[in-house]
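Take a look at this single chain, the form predicted alone, given in structure tokens.
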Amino acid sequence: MKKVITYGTFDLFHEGHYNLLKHAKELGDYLVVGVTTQHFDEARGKVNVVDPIMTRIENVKKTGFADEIIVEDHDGQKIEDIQKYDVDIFTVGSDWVGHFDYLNAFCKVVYLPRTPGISSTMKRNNSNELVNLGLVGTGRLAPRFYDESKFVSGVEIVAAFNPDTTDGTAEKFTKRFNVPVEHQDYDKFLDSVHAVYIESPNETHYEYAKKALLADKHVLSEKPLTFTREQAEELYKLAEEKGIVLMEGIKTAYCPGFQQLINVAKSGKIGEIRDVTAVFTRIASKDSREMTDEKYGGAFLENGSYPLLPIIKLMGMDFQDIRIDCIDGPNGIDHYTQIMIRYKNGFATAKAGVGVKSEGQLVIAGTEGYIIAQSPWWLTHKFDIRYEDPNKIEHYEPVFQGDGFRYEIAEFVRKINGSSENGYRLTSEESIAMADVVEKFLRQRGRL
């Protein structure tokens, strides 16, 4: 008898995890499936599950492949599984290629292929539906935000969209994670999805959205999510009209450490806060879009929203004055930017760069005293507070996975779903007032 095991948290379950069962299943005579905890799937870095595991299991259960069911609740399980069971074949999807390619010392380690155009296979007893996701642009954050959605649950990207077949970069997404990309037809790239993630060039987020908006799909747009503030409130309306999400996507916001700190800094712990000092600054390749681009590259366009974003959280959207200036390289586009705001009770400073490096930290200064959160502060892997006394440190390490596109995804899924209707880690009035500041930028720079 041929043994094969495969495991899955199998929440929503869906026609994906379907066919990954059926296809294990026909890999041998018998096929053990691990359904992981959600504390096991929490301390692995996966966000969002909705279903109890009793749930899952007996979803499962009613696919009748599955000759027995187990439950995995611990690192290294695995390796411990298949000897108990004499496992023959181990199987997962493919987009875990190589992943675990470790278990060949034990058995054969099978990548079965994904299910493309995912839909749901079993019915709801809640308002959670699978969100089928798909990309604009094929870029260098694509990749990375695929491989954070797999940490996700209830969500699968099934498409995406880029007009330029010249980069080489839509064929590589393609061959990497088997996703469709469109070149041509926008309209029929958004009839094959409910939502979309926007990651192509900046001065195409406005446009894109809107589309997508008038289809009547959500949107997770990247920073900046347009160039003027009269844009973001238009496309904030129109969201707001049709009963449908719009988010911006500064993947800080939704971090659960830049969370605690915004709340700890609220708090009163360091008194009334009169200053917040922010920097973010990264030495950027010499071909890359924001050192070339000479009209919506540069380090504000590209940076700039990070430092914005605990300053707009903290001190406000009534700012009194705004000065701006930058450190331009040989082609004129700003390699080092610093903007200094003033309120009507403190001021504040936001750096960014792509051609001058400096310590990027995040210091919240207040009557009593203060945060200092270091590099990378914008992932809030740890912050201190500091006060009068040198001896007193109260040192904060909250959880922290993977590169951060993972709690900006799980947030995006809980808005559709109608889970998280506040919208407090990044209001439309906050992502308005930094539109407001991206326009003033650009008209002090002569692009608009």
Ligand code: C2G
Second form
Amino acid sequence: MKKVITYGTFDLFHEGHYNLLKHAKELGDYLVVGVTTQHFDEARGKVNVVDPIMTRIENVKKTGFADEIIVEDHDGQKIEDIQKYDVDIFTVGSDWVGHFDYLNAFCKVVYLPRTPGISSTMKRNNSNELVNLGLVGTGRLAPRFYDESKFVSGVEIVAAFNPDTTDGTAEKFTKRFNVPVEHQDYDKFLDSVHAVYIESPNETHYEYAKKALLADKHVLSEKPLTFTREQAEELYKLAEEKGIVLMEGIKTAYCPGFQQLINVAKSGKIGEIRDVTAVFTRIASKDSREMTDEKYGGAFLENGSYPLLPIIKLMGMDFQDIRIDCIDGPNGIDHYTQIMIRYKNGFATAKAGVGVKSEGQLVIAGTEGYIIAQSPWWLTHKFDIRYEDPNKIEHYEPVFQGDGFRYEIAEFVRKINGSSENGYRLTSEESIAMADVVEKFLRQRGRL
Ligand code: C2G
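Okay, that is the form predicted alone; can I get the form predicted together with this ligand now?
Complete assembly follows, chain above in first position.
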């Protein structure tokens, strides 16, 4: 008798799960299905699981394909189970290709084709339905976004759009993820999704976002959402009128550690906040868009949102004075940009670089002490509070998994499902304030 084993969360049970179990069963005579516990999902960084384990087990059972259902609750259990149940084949969907090759030492490993484009109901009728997401752009961020989306329950990437057929990214994306890419008709692409993630070039975010909102699709857009305050206000107003979600994808804002850092800073532990200094630099390759696009490349548009975020969240939007200085590369693109903001009771500095490398840190100075978060503070793996007494240091190490995208995607899904309506992680007012600084920068540089 040939024994097969497979594992999964099987949350919001759908046709992809059904097909996987059906094909798994067809690989042998006896199928063991491991259903993950909530605790194990938390440990492996899967977020937003909705159904309780009993419901998920029940749904697997109902398919009739499982001869035995077990519970997966810890790392390393797969090897144990394979030996314990004398398993011949381990199988899982093709989204995990390569990931479980180590099990070849114990049994045969088969990656079954993942079911693409799950779209049982195109109109979402209740909050527990799968969100079908489309990617606008198939560039550098798209594969990372796809990989991280696997760790967010309740969302499936079903389509992508990229009018550029020459850069080869669309082809690669389809080949790797089996997701179709539409090249011409944006409206047709919009028809196939509930929501979009926009990661196209900076100057196209506004238009793509607006069209999607007008078509009643929820929007998560890469930063900068728009180039002017007016455009940002227009988009948020449109989303509000239509009762749909618009979110700016400043990843840091959604990381759990950053939330904690902001809350600790606001709790009074360091007294009154008087200064925020944040630096984010990443040397970009010479032929990258940020180093070659004379109109919309450069340090500020690429990386400025990160250091501006803690400033706006902690010091507010009521600037008394703002000064922007740049050091330019030979083609006039800003390689290093400093933004200095004067508030009534404090000041703040943000620095962003694509052609200068510096220590990436965030320091929040208060009347009683200060918070320091080292690079990569924008993912906020850890931070310290320090005081006048050098022996007194409070250390924080919040949870963080993956590359941070999953928390942004999870918040987007929660908002779509109506369970995070006030959006305190990044409010529309904060996002509009960011657009305001972007506009000031572009006007000063004569690019608007
Ligand atoms: N699946 C699929 N097609 C989809 C979605 C999911 O074939 N459109 C497959 C997955 O590849 C997996 C199974 O269905 O084999 C269960 O998916 P999830 O519930 O998302 O579980 P997952 O996080 O993939 O867990 O230890 C757990 C395993 O690592 C897999």
